[in-house]
Amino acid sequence: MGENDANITFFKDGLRLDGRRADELRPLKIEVGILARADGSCYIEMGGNKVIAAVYGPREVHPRHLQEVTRAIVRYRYNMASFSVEERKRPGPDRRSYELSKVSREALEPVILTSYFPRSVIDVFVEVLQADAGTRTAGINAASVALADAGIPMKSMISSCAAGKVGGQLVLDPMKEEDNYGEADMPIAMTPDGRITLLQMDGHMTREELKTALDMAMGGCRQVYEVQRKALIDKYNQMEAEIIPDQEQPQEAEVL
């Protein structure tokens, strides 16, 4: 944080600039199965982030020399639309999108049962329509739901959230201003039972702050998981209701 940012106030009356407590997530909305031509898809709003994930496969690998004899390969493509940020982004992949594609794939791959589909590929496409800090965590959350929607066998879901340090205080799920001017940002991804598959950090925290921030981020992941789970259950309950409509209830016998 530079000298010009030293006087920025991140808290007012004990609350953050957007009215949240330090340990509170941004509003989270998840919709499942929004793309008819994808095998699985998900739309997520995580604060100001708006992200779509689509999954295709398992399907044949092209080019074929990329095939793995004993398992499917997983390809993850993260992309930010040119209009997703205030200052128009140059279209196409860049160094950051390659990095986030790699770490996001590595966060999801440990739970995917790739051995079920040798010589195949599972393609995951994540498109950021609107960015507001934490796009990698929003993308991982959307991709995990899209994989489940596609029926890809997995050991468990993956949920992702970040913790940060702003104004000397630890916060959960930093928004744009906190991410831009804060002292640290630590995104993680984990399974519901607490196995961490992604942990990165930009900035500086003490050993004690790191432990507290990790506990805070893990708690955020568990909250995200409940929303992911509910979104999937709601979708398939709706599908079941459409396939098997409620039968007419027999009329009660008239009491004479």
Second form
Amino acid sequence: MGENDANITFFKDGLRLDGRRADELRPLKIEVGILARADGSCYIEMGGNKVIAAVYGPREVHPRHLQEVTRAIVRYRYNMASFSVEERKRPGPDRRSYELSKVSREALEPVILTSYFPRSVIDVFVEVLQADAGTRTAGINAASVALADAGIPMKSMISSCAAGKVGGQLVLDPMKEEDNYGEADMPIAMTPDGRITLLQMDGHMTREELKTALDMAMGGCRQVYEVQRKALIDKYNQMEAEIIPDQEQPQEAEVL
Ligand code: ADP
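Starting from the form predicted alone above, please write out the structure of the form predicted together with adenosine-5'-diphosphate.
Okay, now the whole complex, with that chain kicking things off.
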């Protein structure tokens, strides 16, 4: 988030730099179950962001002293590949990735029924392959789908997206130029019935703008939820088609 020192014009003929309306999400694509060795996995594209989430567990906690007697612990590791940004990022964890891992775990933990699995751990790994602003929201969306894919009991899904302010106007799901040179960025995450589990803000908005931006971001999360839901239904429909043999298929000839 910075000053508009690049003197960017954010709108042309009422549309944004990538042709979107102010209240429009970037194109969203979700694929479920893309990793054979994970218990649950998901690949998401949110505009220019490309992110993979992998879930392992519930499984034994190592090191043992981290285990909780009454519930499973949830670990979330957000990692940005060094090739995910324009200039090579130094590999490995840094202050930003620790922060994003923490807030993302806290966004998901309230819906996970951790008391079902005492003394165990649910590990969530989020790998950002390509970044274009909003990677934490893309990661949370992918992680939520991967948790469902792993069969982890949850009270509900979590959907996430940001609203921002650029050139004095509120916009949904800011992309990189808007995030870097805009006035504010507010990522949120929520359950389908509107319970907020993540709310951060970088920059400045008036109280009125904040209310409108929150409504906008919540509307975005509802749209994300529909895509998450459809991706999961598609996967299970496909599995069903594979498991239940097609009645119309001709039976194989008996070998006498
Ligand atoms: P988010 O990705 O959740 O919006 P930030 O606001 O911290 O998180 O980052 C905004 C964007 O800035 C990222 O999506 C990425 O495109 C870019 N970015 C973040 N960290 C780096 C970095 N170390 N090097 C280059 N670009 C970065």
